[in-house]
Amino acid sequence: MPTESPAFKIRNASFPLFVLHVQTAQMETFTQQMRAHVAQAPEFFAGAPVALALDGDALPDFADLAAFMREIGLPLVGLVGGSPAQRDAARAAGLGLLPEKPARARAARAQPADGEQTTPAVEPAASPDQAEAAIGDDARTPAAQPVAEVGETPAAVGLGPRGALVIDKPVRAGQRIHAEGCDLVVLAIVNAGAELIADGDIHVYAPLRGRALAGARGNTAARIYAQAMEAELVAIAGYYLVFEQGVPQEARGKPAQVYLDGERVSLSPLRPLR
C-alpha cells in the first residue's frame, strides 16, 4: 500500500511585523487616526501583519478591531503581552498570543581548551517589538542569512565582513530587499517602487528613489544614508516620512541622512567635512 505524502510541514520562521501600541480606550478616535495614518502611505502598509499591544486594562472588542484592521489592509495577527482578561478575549476572537518579551534563544558559549580560541556563537535577531536596541557589531550580525523578497533575487547578494547584506545590482520596481538582523548596503540605484527594509542601518551609495525602512524591529537608533536622496518614503522604527511633493529642495538629489529625533523622522543633508 503506497505511503501517503505529508499534507503540510511546520517550520520555525522569523518575519518582521509592526507592533501597534494602542494608547487610548476611545475606539472612534483610534480608528479615525489609523485611517488617516494609513492613507498617507497605503502601498507601504498594504498587507503588513500587525501585532497589538494595549496600554492599561482596556478590553476592546477584538473581533471588531480585527475586522477594522483587515478593512484598512493591516491584518491583525495577535496580541503582545496583555492581562489575563485581555489574552482570554483575544484568544476567543481567534488572535494569536505573543509574549511581551519574547524569549531569545541564546547560543551556548563553549569553554575553550587550553590554548584554543573559539568564535562566540551568534545570538538571533531581537524581537519585532524591541525598542532602542544598540547598534554595535553584535547587534548587526544576522541570526540567519538575510533574504531578498518579491521579484527576482538581485544578481549579487552577500554578507559583508561586518554582517551587512550587500547588494551590488540595481533594485528594480516591485522588488523588496530585507536585511534581517543586520545593516543593508546597496551599491546601485534603488528605483521608484522598490522597497528596502533593514533591522539595522540602510546605506545606499547611489540614488535612492524607492522606499526605505530602517530599524524594522524597533531600533530607534537606526539611520538611512543615501548618496542621492530622491526617496518616495523613509521610515525609522515604524515612524515614517512621506515625500508627497518630492524630497525637500535642500536635500533632493544630494547626500543625506534620515534619523529619528524623538518621535519625528528628520532628514538632513550630509555636508563634507572641511
The other form holds:
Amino acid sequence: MPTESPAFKIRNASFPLFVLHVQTAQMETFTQQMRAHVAQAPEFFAGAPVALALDGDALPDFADLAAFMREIGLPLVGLVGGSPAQRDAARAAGLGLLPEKPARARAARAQPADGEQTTPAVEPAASPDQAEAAIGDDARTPAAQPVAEVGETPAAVGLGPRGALVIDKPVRAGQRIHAEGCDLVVLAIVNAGAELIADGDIHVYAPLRGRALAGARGNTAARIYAQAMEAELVAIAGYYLVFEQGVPQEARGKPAQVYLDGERVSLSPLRPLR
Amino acid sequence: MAKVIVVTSGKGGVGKTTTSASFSSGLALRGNRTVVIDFDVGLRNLDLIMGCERRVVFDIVNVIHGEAALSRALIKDKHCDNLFVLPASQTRDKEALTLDGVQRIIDELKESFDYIVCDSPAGIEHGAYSAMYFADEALVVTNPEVSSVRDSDRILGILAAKSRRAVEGREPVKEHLLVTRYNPTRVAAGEMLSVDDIQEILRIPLLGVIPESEAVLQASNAGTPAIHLEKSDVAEAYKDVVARFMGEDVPMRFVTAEKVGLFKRLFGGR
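Please could you give me the other form, the form predicted together with its partner chain, since above is the form predicted alone?
Now the full complex is given, and it begins with the chain already shown.
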C-alpha cells in the first residue's frame, strides 16, 4: 500500500471537569459520604469524569480510590497538582497528571467592539454559578472548571463530540430534547408543545414555537437564538419568561435572542452589530 | 414486498376509519391484494363502515390468543375481491394487543397481501402504539383546526421516535399528510386552517385533501366506504389519494373554493 489513511487524529478540546477535593484521610468516611452525595442526584453525575485534588501530603491508595470512583460512576481521570510523591503514586496507579491551576479560559464570546450596554459581557463557559448550582449546599466538593481551552483554529468548528448536539429533524409536540453539558443546535422547526433543554446555548435555525430552556444547570451566560421567534416559553438558568399574548411584536417571527440581564430574561431582535 | 401502512391522527373523530376503509378499498380496486386491520379494540367501528359487522365471528384478539386461525378471522369485503378485513374485538381491552401477537399476524399477512392497512385508534396509548409500531408508511389524517394539527404533530413525533423502524435505526417511516373535512369556503372566510397553514406546521408531504361532505355520513351509515359513492367529490378525492400513493402525478383538487357562477346559481349546484 503506497499511502495509509491516518488511523487517528488529535484535537484540542475543552470540557468542564469536576475537581474532587478529598479532605479526609479516612477512606471509610469518604466513601460513605461520597455514596450518599451521588445518590442524591445519580442522573446528574452519571459518568462524569473527575479530577482529584488532595489536601496536604496525604498519600491514599490511588488504585483503591480509582476503583471506588469507577464503581460509583465518576471515573477518576487524573490528579490536580500535588507533591512529587503524590504525583508519582498517581502515575503508578494509571492516573493522568494535571497542572495545579486550570488554564484560564478565554471569554467564550467576544464583547462587541464598542462595548454596547445591551450586550452584557459574557463569562467564560463555566461560570461560578454553574459550579454552585451543580453542587448545591456543599461548596467544598467538586467545582466545574474548564481545564483546557479550545484552540483558536479553524478546526474548532467541529468542537468534538460534545461541542453541540445537532438536531436536523422537526421537534414535535410532546418531544423533549436535552443537550447535556453542551449547546443545542436545531436545524428544523420546533413546534408548539415541544421542549428544548440545553446546559449551554440553544440555537434554532427555523421557527421556534415550543419551549426553550438554556443554561439548565445554572449557566446564567447561556443564550437562546432563534431564526423566527414564536416561542411559548423561554428560560435562562431557571429564570423564565412566558408569552401569554404571544412574543412581543418587535421580535415575533423574526430572528431574536434571549439572554439574562441580571435576574431579568430579555428578548431582543437580532440586528447586525457591525 | 408487502407494505404496512398505518392510518393515524392522535385526535379522534377526524376520519381515520373512514379513510382506512376508502383507502384500502381504493388500493384493492386497483388490483392490489389488501387487508385492513381494525386496531380499535373495545370500540370496533371499521366493520360497520365496511358493512361487514354481521359477518364478524373471530377477531384480532382471538387470533393473537390462538383461539382462531388468521384465515378464519379475515372477512372478505363485499365490494372488492382483493380486500379483506380483520376486525377488532369489542369485548376486550387494548392491552390484549401484544406486540408479539401483532407481529405474528403482520408477518403472516405479508405472505399473501401487498398492502396491510392498520386503522389506528385515537390517542397515543397502547392501541395506537401497536397499530403504528410495524408501519413502513403512515397516513396522518388531520382536520383543518388547531387541536387536530397539534395532535398530528405529536403522532409524527412518536412515529419518528418509537416505531420499529426508528427503534431499529432503519430508514424512517414515510409520512403522508391527508387533510380531511376540508371546506375551502370556510378556509377563505378564515374559519378553518388552510392546507398551507397545516403544512407550515407539520412539514410533511401532502398526499391529498378530502372535502367536507355530508355524503361521508350517509356512506358510513349505509356500510359503504365513501370511495364507492358514485360521482361524489369525496370518492374522487380518495381515488386521487390512492393514485398519488401509487406514484401517479395527480393535481390537487378540492383545495380552492369554487366560484359559484351564474349558470350554477340558476340551475343549482351539487
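Here, rigid core means the biggest group of C-alpha atoms that superpose within 1.5 Å across both forms. Residue numbers count along the first chain shown, from 1. Only a predicted model underlies this, so the values are computations on that prediction, with no experimental measurement involved.
Visitor: Using a superposition on the rigid core, decide whether the Cα position of residue 68 changes by 2 angstroms or more between the two forms.
Guide: Yes; that C-alpha moves by at least 2 Å between the two forms.
Visitor: Spell out whether the Cα of residue 170 moves at least 2 Å between the two forms when the two forms are superposed on their rigid core.
Guide: No; that C-alpha moves by less than 2 Å between the two forms.
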